[in-house]
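First comes one chain, alone, set out as structure tokens in the form predicted on its own.
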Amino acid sequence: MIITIDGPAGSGKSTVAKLLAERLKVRFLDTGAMYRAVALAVLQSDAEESDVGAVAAIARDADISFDNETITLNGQGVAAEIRTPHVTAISSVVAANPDVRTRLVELQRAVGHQGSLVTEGRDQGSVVFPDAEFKFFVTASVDSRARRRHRELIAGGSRLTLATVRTQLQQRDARDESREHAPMKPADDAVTLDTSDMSIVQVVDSVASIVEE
């Protein structure tokens, strides 16, 4: 059985994955931390984020794996280095580069083929995972998305300000929905759920509600 949860930065769909792959017992496959190991990656090399060529060949050589939800990127452990603000500054640069998601759409659907799982992301319902057996899009206003993002930089020692936090969602999504391959959209089939007024709880409940029956 998969499970896909699509939606943009800061909808909260990584948490909502997270908590209903534990509730039902199976895997979780958290993929932008997928695309975080890439742009790490990139950030170590002498490449630019806007070498098409270079970032698609540091994809390709990148060894990428999950053990027990850790990812590691050639053999390291990179959970804290992946959420950097450097990182998260060029992820979506890298992300949408048409090689590197093929690349990682390959591992992707590689982890699907082991079990069951849930899978979020951008494009797990309508690329990646066409067949799943659910497939749910999460989505907020942009202002809910920003103070929840905000939040968890201001926790995690950032000084940066709301202003600033929503400007940097707005232009994420901005690039994931017009990128050419594989644009952020709900998948056809796809239940949408407005979080901007749910708690995490509440979305949860909704989407294993849904799988549940």
Contents of the next structure:
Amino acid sequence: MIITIDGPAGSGKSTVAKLLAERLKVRFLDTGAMYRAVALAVLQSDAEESDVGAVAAIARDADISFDNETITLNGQGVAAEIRTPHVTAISSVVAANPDVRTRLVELQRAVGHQGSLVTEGRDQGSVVFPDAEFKFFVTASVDSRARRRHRELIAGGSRLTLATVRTQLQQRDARDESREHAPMKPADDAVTLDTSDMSIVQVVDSVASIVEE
Ligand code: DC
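I have the form predicted on its own already, so could you send the form predicted together with ligand DC?
Everything in the complex follows now, all chains and molecules, and the chain you saw is the first one.
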């Protein structure tokens, strides 16, 4: 069984996907972490993120694996390194590169072939797993997403202001929604949930109730 949970940054989709996977005792895949790992590999190289050919080659050669909580790049755990604001900004640039997407979609489908999965991202229901049994698109107002993301960043020691976080979030949304290849959008058969006024527990309960029915 494949369950896809797509949506924009700060919508709560990661937490919901992780908790749902635990509840259903199936694996969890964070596909954003994979795009972030490519962005980190680009930053570690001499290449510019705008150099389409160089970025494609980096993605092709990178050894990226994701196993529940653990993301590795060329054998190194990079869970913290992929969450910096710089990697975050570059991740949506490299995600617009069609060769990067082809490579990561291949890896994501390989994980899907190994058995039941809750997978989250931007295109999991629309492109990667069109035949998934359950598809959700989790969204929220830009203000509530910015507030959530700001709280997380402050808790992690960042000093970015709420206004900056909001602007960066909107820039990333715009890039993710307007790219030519697999733009962020709900699959035609996805259930859309607006979580602006919902707690994470409420969201997990409503998603789980649809799946468990
Ligand atoms: O979900 P996230 O913030 O970790 O994702 C980082 C970036 O990766 C995001 O800006 C868009 C991109 N992404 C994507 O294009 N497709 C996915 N399936 C997951 C993430």
